[in-house]
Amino acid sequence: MDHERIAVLAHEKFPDRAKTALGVLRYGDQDVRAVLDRDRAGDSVSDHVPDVADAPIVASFDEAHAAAEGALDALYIGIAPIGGGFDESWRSDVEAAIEAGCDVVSGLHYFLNEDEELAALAAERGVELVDVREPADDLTVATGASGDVDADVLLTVGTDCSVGKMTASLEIVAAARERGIDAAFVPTGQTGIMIAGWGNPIDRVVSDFTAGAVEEMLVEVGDDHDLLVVEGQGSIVHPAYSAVTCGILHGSMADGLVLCHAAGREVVHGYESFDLPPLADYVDLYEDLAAPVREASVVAGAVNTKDVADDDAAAEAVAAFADETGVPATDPVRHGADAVVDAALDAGLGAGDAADADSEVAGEGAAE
């Protein structure tokens, strides 16, 4: 089957403030034919992001459609602003996409299907408006079933929002698969859902159902894999997003945690009057909060060093994090995620049948 051919809207935000666009470019299997950013028009993706497939950056959907010679299936909204609102300056591009017969995929809290003008135009043109942040209508409370799935569960947790939990999760899954571990990614946010093509948008779920929405996903896939890597959201110290963090922590009933941090981050992103606590405090915070539902240790750290230009300085930041937290650490993008996979295996996670076989051999008195 051909990959979906898409344009990605990232006006005035590409690349640093368009994490949905970057996530789809880096990890999605879509064929990105153009990026819309009126401030960067005339550039190429490779001018700003070197490690993804190149595409032209254009000022409007009409230009994207022309650049792709009409071969576009969908427009993705590649921006996830705080609050998830719809910027009216995007409307002309969304309308142009619908007029051209393209679906529109959005991760906003603003649902396109509830916009009367866009919904009417989509119905007229026979295209689909996909609001990935709209949760299923059959979610319910958690029952504790996550603790019964066959797979081991690794959850990424953060020192803050926007530190790279989704990226770390995807890199860990890729590294685990390279090692022959049957690992799968469990998406909980709009970008992860766009990349994976499934998932529950946890930050849009009724609060009583948050843990249940995570549990529902784990039950769906948990007996088909040896390791599930659940994408965390927010941070337990975040003044706005701590509730979703706790819901995922308890709903996943994780066996191990990976603490994610942005190197140099000292205050809460977007809430700069709130200081981040010392790194070591997070280990106790997350482990203590998990314990009443299921004991889980922080087994490793993932340090986002994208804003550290010097490789030696980046390595020092990772080493300092490991020293402060007392767990192995890596930048999963810069240095690979093998250190996290090693730590998970050392904790007995993800080995599947191999762990059982090793235990049997050890029980027979095999010498090492």
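Structure of the form predicted together with a further copy of the same chain (previous: the form predicted alone):
If you are looking for partners or other molecules, they are not here, because only the chain is given.
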């Protein structure tokens, strides 16, 4: 996947219910030339999201293509309905994109490549349908090779699912790059993969290959950077998703951990009969579990204060988290991720070393 100029489909959901579209706008290297949302056609992205590059919001792919003067490479599906299905109201846009010679990139459960009409049309027009949830078929078990890469590895781990691990990871990478650190984001879920343009969807691989699919990515890019920030998934105490969390922890052989938490969350999201343990317990659990494979300390916390009333309450939530866990904390969205970068540097992570100095000019892109 290597798309320079794209349109993002977000019908009826932009911006608040279009997580992927927002992620690509905010963190992607792609140039978003238009957003498709038939409910907001005529508006601009900047009317709704102030802090990203502006683009027109249009009603259809054809309008997007016209707005971009025919220069689009791809259409990204930037929303996911519950269940991950394909909404038939999108079909004309997807077909128009294929007809126009654009790739179509999707993180849906529904695979575009298994849709006979779309697959036939894509074959005819010579474009690619990219289903980012479809794992590569050459993945295998981990060997322990993640421990050998040149880069230091920081992993975001969570107190629960949906606490902002992907966003924290991307903010940390951005803050590190601001400081001149050669940092790269290692995606593990479909949204992260669409933003980064590469990656293995760890939650979809064969369970025995969970750690191996992480290792494959680290080996791929680990010698080209000084700091890798691996996007964590789930939580180590999640009744359903802990396997993926554990595989990422051991597969990444992380040097440092960033504990991510949603302020105010007290029970497992969607599994409300399960209480979250005390924050300090998470620090012990993650560190104790990591240690036999690779010693790793929780170096900082990322507290998601999206649902907190105001800045004062957010500052209080962050301070309380730092107090409970004993590590520096920040809300990377509200306050930036500098505190995490500082903590990582204090722990000796991401500074590179003299031997690496000459290779700092290496490109930041990862092949897939």
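Numbering follows the first chain given and starts at 1. Remember, it's a predicted structure, so these values are computed and weren't measured experimentally. Definition used throughout: the rigid core is the maximal C-alpha set that superposes within 1.5 Å between two forms.
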Hinge between rigid parts between these two forms, from 94, 132, 167, 186, is 132
The number of degrees by which the smaller rigid part pivots relative to the larger between these two forms is 20
Core-superposed C-alpha displacement of residue 69 between these two forms, in angstrom, equals 10.1
